[in-house]
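Single chain ahead, by itself, as structure tokens, in the form predicted on its own.
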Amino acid sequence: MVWPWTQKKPELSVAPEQKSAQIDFVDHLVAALPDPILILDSNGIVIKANANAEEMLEMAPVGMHLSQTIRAPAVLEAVTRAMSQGESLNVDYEMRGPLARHFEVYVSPIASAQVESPAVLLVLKDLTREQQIERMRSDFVANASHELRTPLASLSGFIETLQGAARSDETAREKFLILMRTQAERMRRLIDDLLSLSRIEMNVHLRPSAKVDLAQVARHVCDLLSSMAQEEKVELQINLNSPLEVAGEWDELVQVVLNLIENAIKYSGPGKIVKIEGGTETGFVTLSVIDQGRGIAEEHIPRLTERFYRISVQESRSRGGTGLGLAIVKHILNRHRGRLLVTSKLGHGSRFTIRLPSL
């Protein structure tokens, strides 16, 4: 079968160290394209293979089938299809596995001279980033409607019991009290978070330019927490001797060093310690605080600082957290072009380090 897009069609004969140009610029071409892409010729065999598609695929493909390299029925249907009736086809591919990636397979015929004997080119277009953010983005509007949803029916619940049975009831008129209260400063905090965090995504891009001290922002939330550290029976070590300078702004570099103590505080437990040691490393500030709490599983880790993700829910919200501290933490940072380091180990505790670019 010869098909229409193959057919060769008059031109000017090519001289072989031109041909051997072309292809070479073609080569070349491929390797610079930042998606991965994969050329077959008209048996399906792979016969060019960037290193983007060597990385996607964890092997070298050239002189391979496709299918030995992307066992997926709509891709390998999308490649028959171009081959015989010359469509130009866009299929998702998952690749499958503990770190799955979504793929947008663009898969068209092509014909040149400057290749030999192609049949089909194959880009594919890594989705997985827009997916997992849609995904949280999702996420965050559903847990974002439950968080809010919940103290408001707990508070209706309350006021139509103080209107009806306990109209005329002293005692459980103060505790509907004492608990509405409690759902009210519940959906305070949570409302100030999500304004908060709303602000440093708006000024994400807008780099601090004044000098703040790292040591002094700890010490002066240490003093802040001092009451809660006492009634926790939790001790405060601060072991920082010299300047920790940082281009910041002090309000925002006070609320991610408030959140790391204030956490390590209350998930640390009566008679322990939370220690807070600074340093510098070559061109970074460093701050770390360390507590002697229960500790951190490994799968919880690297999803701490995604919005309203919580080990434990329940734990969680009865310590008054709105679960958007560290997401805060992480936009923060991102802003001061910082990072925030989590090691921690069960039965020993953990330690969240932030890591600044030094003046």
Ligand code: ADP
Contents of the next structure:
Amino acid sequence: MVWPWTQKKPELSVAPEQKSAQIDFVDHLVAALPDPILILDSNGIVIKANANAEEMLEMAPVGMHLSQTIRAPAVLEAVTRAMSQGESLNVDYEMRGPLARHFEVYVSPIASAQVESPAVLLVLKDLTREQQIERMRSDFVANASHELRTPLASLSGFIETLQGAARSDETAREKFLILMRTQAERMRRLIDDLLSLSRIEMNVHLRPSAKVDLAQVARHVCDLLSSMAQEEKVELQINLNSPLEVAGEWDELVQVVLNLIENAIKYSGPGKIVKIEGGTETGFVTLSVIDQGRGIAEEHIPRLTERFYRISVQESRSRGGTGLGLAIVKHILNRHRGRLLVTSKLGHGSRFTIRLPSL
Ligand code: ADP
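Based on the form predicted on its own presented above, generate the structure block for the form predicted in complex with the named molecule.
Expanding to the full complex; the earlier chain stays at the top.
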């Protein structure tokens, strides 16, 4: 192997005791770095690896040739270039497998006092999470645009009909105006929910501090929803004896409880009862909304709080849903350091419990 660049940077000669102190220091430095680190000798053999690298590669790579641990031609080529031309460079590395991970690998030659011949440093920066977030963001924009476009297309259709075929048909006009109002309402709800989500996300790191009684929130929400419950022929039963005090923001907690009780009414059906129960666990208070609706199959439960996730898009739309209600619930609870717990049995109903640190 030719090392033209080493001639430009001769190594400092050091006393043996100094050399061993340096080795110790380098070992500690490599171990302390947050990214996976590999150091290769001039033959491409791994001579140092920190715990992060071992975890990422799922093996102890020291003593192995790099090609046995990272089978990526681009990375191997970068190492060869670093060795032969003394060049530092960044390359992409995709780790395949059931849980694919994406890394940016920084490859750089190092002139080391402790290694007999100059070596190569590899720093692997895990970009998987950033890429996932980026993908979620663009999916979200695509979904939101699609959701807004649907009612907009209906509105345009109705306007065209009113300007054309139904121009002088009084009865048709009335009918179309009612339909147009429904579509406009749907757009308004969607925009309101999108704005709520972005407002909550902006404040996610600011923990609310006002004293709020969840029992009072639940009673207030039941009042707000009493006419909806009557129309749907659903009975609301509140079982809240003692106060459930938390540090929170009243309006946001109202929104959480409103979304849960509204869903319980919507997805129950006539003749059913929706119960609201409070409880305490060490250090926490809980509020549960229990319905006797159709229940939710197990595979859907972990995904319910994803934006726009609906078990039946058609049904959610026909009930005026946006698919954002539970995403809003989750974000508000995150801000309050709380959690949403969902249990359900198909054909028997569901229980949505919010758990918040007690005051
Ligand atoms: P939506 O606006 O569609 O109601 P949500 O985010 O509030 O959106 O809820 C997401 C989905 O979860 C709903 O579309 C529905 O399929 C399901 N869901 C929520 N609450 C219940 C419930 N109490 N019973 C059955 N399904 C529910």
